[in-house]
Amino acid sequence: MAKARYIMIGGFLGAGKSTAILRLAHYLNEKGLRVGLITNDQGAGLVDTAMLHSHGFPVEEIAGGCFCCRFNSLVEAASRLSKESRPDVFIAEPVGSCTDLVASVSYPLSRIYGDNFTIAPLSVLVDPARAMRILGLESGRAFSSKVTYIYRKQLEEADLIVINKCDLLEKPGLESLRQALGSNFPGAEVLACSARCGTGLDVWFQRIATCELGGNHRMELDYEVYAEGEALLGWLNCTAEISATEAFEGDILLTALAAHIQGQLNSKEIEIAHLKMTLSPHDESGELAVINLVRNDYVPELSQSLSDPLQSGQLILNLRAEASPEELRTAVIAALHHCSEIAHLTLTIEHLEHFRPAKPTPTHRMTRIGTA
């Protein structure tokens, strides 16, 4: 029996995995493999999972906690894909606050699991206004110190750095941080695409589909900084039921969401990490709207659109930012209340949780393939 393919996919929080990992899925469709793939987050209720369902991909969601403290959970995850749909390469996307994946997920999979799985090399995706922040060639507001050090780990650890976006970048600025990346990450090697135009791909999935993860990564990584970061950034999923006597334009209300949440952030100095929502109709067209804002000084972009007005549908929101989970609650609160009172909308929460994540307890971690 040959084995399947593992795809790990990482990058900080609006990277734009999840647009790349929908590419990477058609692509593989194509050339006649089934994919699987496989969401995770720190609570439930993702927009990921929403928006990977509505392309006929069959998904797992793995909440409570990233792959590295989740480990067997993914174990099981991908074993309930093979008995379902019988993947030939399984798609993982992990938590965007997440790192050291290589030592707690890639090695401990290829060391237990070595008979079930090829391992693909990690990829690392960043959105390029972000980078170029952090390392220092752009001004513009940025996370703190900590919060920067898990992003820099990521970066780190991954044997393909992927610029995405970067049909946002003039030439000279994409070269510019390409030598940034190469510079501060040498044992990477640095690609650029654009998962929303679809340009410049074909090079990085032949990468991940055809070459094997390295054995010797060996990243350093103080546990305590790793944990006091990611306990500084905010995360709230929320679903809500909405519905009114009058169909209403869907595209229209998660836009104006979406700018009502960023201007109270704005307001608070609060960087934004990732603001996602989607909304489904309830009818039989299987439609999805996907809106995205990845920082604070950038347009709400709708990745998918409904044809036409909806009466009722379900709402799906995740917000990650740092800030205090209730300071992000009065937020998305306030903005929910003021748009269904401007357009006359009935809307009920389902459910709502806020929190920020627990310190990371890996299952496993191990410096090389084969040592624990």
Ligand SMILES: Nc1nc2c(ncn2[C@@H]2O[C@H](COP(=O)(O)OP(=O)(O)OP(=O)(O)O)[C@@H](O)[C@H]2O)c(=O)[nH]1
The other form holds:
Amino acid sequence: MAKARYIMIGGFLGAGKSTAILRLAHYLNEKGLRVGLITNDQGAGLVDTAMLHSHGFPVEEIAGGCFCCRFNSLVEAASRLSKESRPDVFIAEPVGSCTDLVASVSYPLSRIYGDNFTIAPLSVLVDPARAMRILGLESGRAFSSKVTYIYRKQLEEADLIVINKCDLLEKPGLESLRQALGSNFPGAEVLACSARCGTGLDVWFQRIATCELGGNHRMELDYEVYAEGEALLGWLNCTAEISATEAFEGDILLTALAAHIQGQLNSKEIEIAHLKMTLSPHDESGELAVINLVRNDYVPELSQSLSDPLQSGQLILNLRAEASPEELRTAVIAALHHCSEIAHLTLTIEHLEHFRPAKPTPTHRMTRIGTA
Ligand SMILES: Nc1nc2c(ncn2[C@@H]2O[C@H](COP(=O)(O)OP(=O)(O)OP(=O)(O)O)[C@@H](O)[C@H]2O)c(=O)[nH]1
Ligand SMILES: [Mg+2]
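Condition change, the form predicted on its own to the form predicted together with the named molecule:
The next block holds the full complex; its first chain is the one shown before.
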């Protein structure tokens, strides 16, 4: 039996992983390859799963812990997808606050399941504004040093660093970021693209479709600092049912909710990593509205809109920010109450979890492709 390909696309929260994965899935489909997608989160109820599923791709969600700590679940997810749709290529999106993916996922997959998979080089996407602040090229609000430690470690282990969102950059800015990434992380090839516009993707996609993972990624990682950095991030996942006696505009509701949450977090100087929401109407349209906010000093952006007003639907909300989970909960509940009251909506929360990610304890850790 031919081996399936395993492609993992990492990068910090909000860098554009899911957007790029959707592009890659279409690209591979057009080449006649079947694709299976695997999403992952510390909690359950993922915007990413709903968004990718709405485009018709088979998706498995691994909830309740990252790939590295739930390695066996990752393999089981791949095997379930294999039974359902026999993918030629698996594309996996790890949690955006995770690092050490080569040692804890790629090498173990290659060593233990090398007969089943070929493993692509690890791509790590960056949002240019975030990267420029972290590398000191621009001033602006940023995360604290332990969160920044994780960010830099993600880049250090990359085979390919992909500057995403190039549509937002002028040429000189792109060049200085490219140079800074190249000199700070000499082990990686630096590429640039816009997953939103579809530019610059071919070179990258060809690399990950055809090149093999390098065999000697030996990254030093202080798991204590990594755990403390992850635990500084509050995590909130919420799913709610929304209905009204008269049809309402879903896009407007999502925009108002995002603005309300942003306003509250800004007033407390809480750094937002990613606020994302989907709204799926309970009708036959199969449509989904998606909104994202990736920094405090940015605007919430609707990446998918609804063509018609809806009368009822499901809202999924995922928020990751550098704050206590309780602060996130307070902001989200206040926004839900405020917006549903103003728009005369009935809102029922079906699932709400808020927590700090637990200390990562990988199932396997291998610093070379061929030895333990
Ligand atoms: N301008 C621009 N925006 C982009 C691009 N790619 C992604 N985005 C936007 O960036 C935001 C975050 O994108 P996602 O794909 O959800 O990011 P992610 O890395 O999967 O986020 P997490 O799963 O939370 O870690 C969304 O608003 C996207 O529309 C791009 O090339 N250009
Ligand atoms: Mg994502």
